[in-house]
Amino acid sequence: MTSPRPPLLLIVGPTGVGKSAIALELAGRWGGEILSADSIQVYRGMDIGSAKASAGERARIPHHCIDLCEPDRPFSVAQYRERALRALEEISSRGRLPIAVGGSGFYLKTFFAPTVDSLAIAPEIRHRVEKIFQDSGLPGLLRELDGLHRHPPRCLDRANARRVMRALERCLASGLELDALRDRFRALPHPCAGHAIRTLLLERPSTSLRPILAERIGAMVRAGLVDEVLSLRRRNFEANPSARCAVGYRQVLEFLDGKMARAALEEKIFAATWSLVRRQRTWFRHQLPIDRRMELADAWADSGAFAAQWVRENGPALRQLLEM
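May I have the structure of the chain above on its own, in the form predicted alone?
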């Protein structure tokens, strides 16, 4: 009789809340390994601005799904899903506790439901759809899409040209209507079959999160974020929209291009980070099944000492969460 697979613990929350410090402490105490769910940490060389685990932390606790790709190349959710699920099985096979940590919503969603399928879109179909958009705009796309359906598809944002383009591509490639494609997608197997998934949402009042973020951004700049972006620029990372538009990196590029003063850099990064935090808070509460919400005290800082104290105080509750 085979042993049951260990549960998968997801630690989620907005940027700067303290996820990584707590995950490191839990992994050390409970024999765990960390699986990153961060869409920027997959890129080699994007270390400071993504708050990637240090070499010492990685030597102490195994980390997975970081440094997977060169920064000038796009990295898709499908690629992440393949690597993350493989890492999950490897961690489980060793009898270790997998702890997924991150704030990238679609990466986290890959553990709960299919997010991509294997439908291939031929280049000629992409070119055809792009030409329709160039020649006739959104109305032309909708006419073409509606012509492939007995009734106009309802579950589609008809005002979003990009989504209409993707829907048209998929219908042309498959020969199916959107409802049939959706049913086929929903019938795909659960990505984490055999694993109980437990999700811990960490929260913090804005009054304490804002100064923590300000200090964190200042520390990143002092640690060499500008030099990191200069190095990435030499590696052509601006060819990859996901990399060059990441919070922090985009603002440094604007500074390097003379679009803002050096004195305004940290303020601009903070504004973009706080906007991200607001989006993350909404997304986590409405898009993920949350098993436990825990609010960190105002005085809690993102450091190992505070994380150790927090885990000592909350360890029994977290154990109950895993055993649910």
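So the form predicted alone is up there; where is the form predicted in complex with the RNA?
Keep in mind that what follows is only the chain, not its partners or any molecules around it.
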């Protein structure tokens, strides 16, 4: 049974290409709602540095999956997945066009494939693994993990302590070897089975993206990024590693702690942003099924009314993509 529900339009691309502006424009024209796929916009108070949609924009077009939790409370893909799928159902049941927009690859993948298993990890196991890591580091974790296997598991980045910890937790919680867990994981059902998904990748040449990012970072600092971090600090956001380590926020914290000169701030944020862009591009190349790739011309800056004109010119092609 095929549903008459509208397809999900996914707009992905590296940070700063202009996804949001275009998505807003499309949503306005086509009766859509925005579903954010951004691992930082989920935190309340992290507004400037995550380039969150303004209150005005949000009043005009409904936005979902933004401001889902307090900045001191870690949020995970698992939670995102739940909220995003629920939002997707809501939007489609109203007959509106869901437009998912974002640059967080792992979050975006949640629409296409299983990203987490449903294995519950008991707190005792979590603490035990944590303790092994504290006492004997990565080698200790690997010793423990290998002890649970007849052959050392191959499908694991053994240099990545965070991954090894998660793997060990899952093995301890399930009593299964890593390969068995992976097979079971891969057999999980498609998360959005009922939806047609169309993915649009927006790109622009690095020579055009770099100056846009540099300009945008300057604008963020001028708009009060440092004050935003000060106020987040009062809300204890440093207790949350994913918030505290976010691009821009991490560098401002270093500056506030005297580990970095004010003069170096924007340059360091730029460097971190650019390595994010590179990881995003790698992810989009290999991890997401892209239906259509469109490169924005140099002339389209990430500001002003460029989106309206771009959509006027490219709307028909996108229509076609949706009706495919």
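Positions refer to the first chain, counted from 1. We call the rigid core the largest set of C-alpha positions that still match within 1.5 Å between the two forms. The structure presented is a predicted model; accordingly, all values stated were derived computationally and were not measured.
Comparing between these two forms on the rigid core: C-alpha of R83 shifted by 2 Å or more?
-> No; that C-alpha moves by less than 2 Å between these two forms.
Taking the rigid core as the frame, does L176 move its C-alpha by 2 Å or more between these two forms?
-> L176 C-alpha, core-superposed: shift of 2 Å or more.
Classify L141 as shifted (yes) or not shifted (no) between these two forms, where shifted means its C-alpha moves by 2 Å or more with the rigid core superposed.
-> Shift of 2 Å or more: yes.
Inter-form CA displacement between these two forms at R166 - rigid core frame, Å | Between its two positions, the C-alpha of R166 lies 2.4 Å apart after core fitting.
Core-aligned CA shift between these two forms for K131 (Å) | Comparing between these two forms after core fitting, K131 shifts 4.5 Å at its C-alpha.
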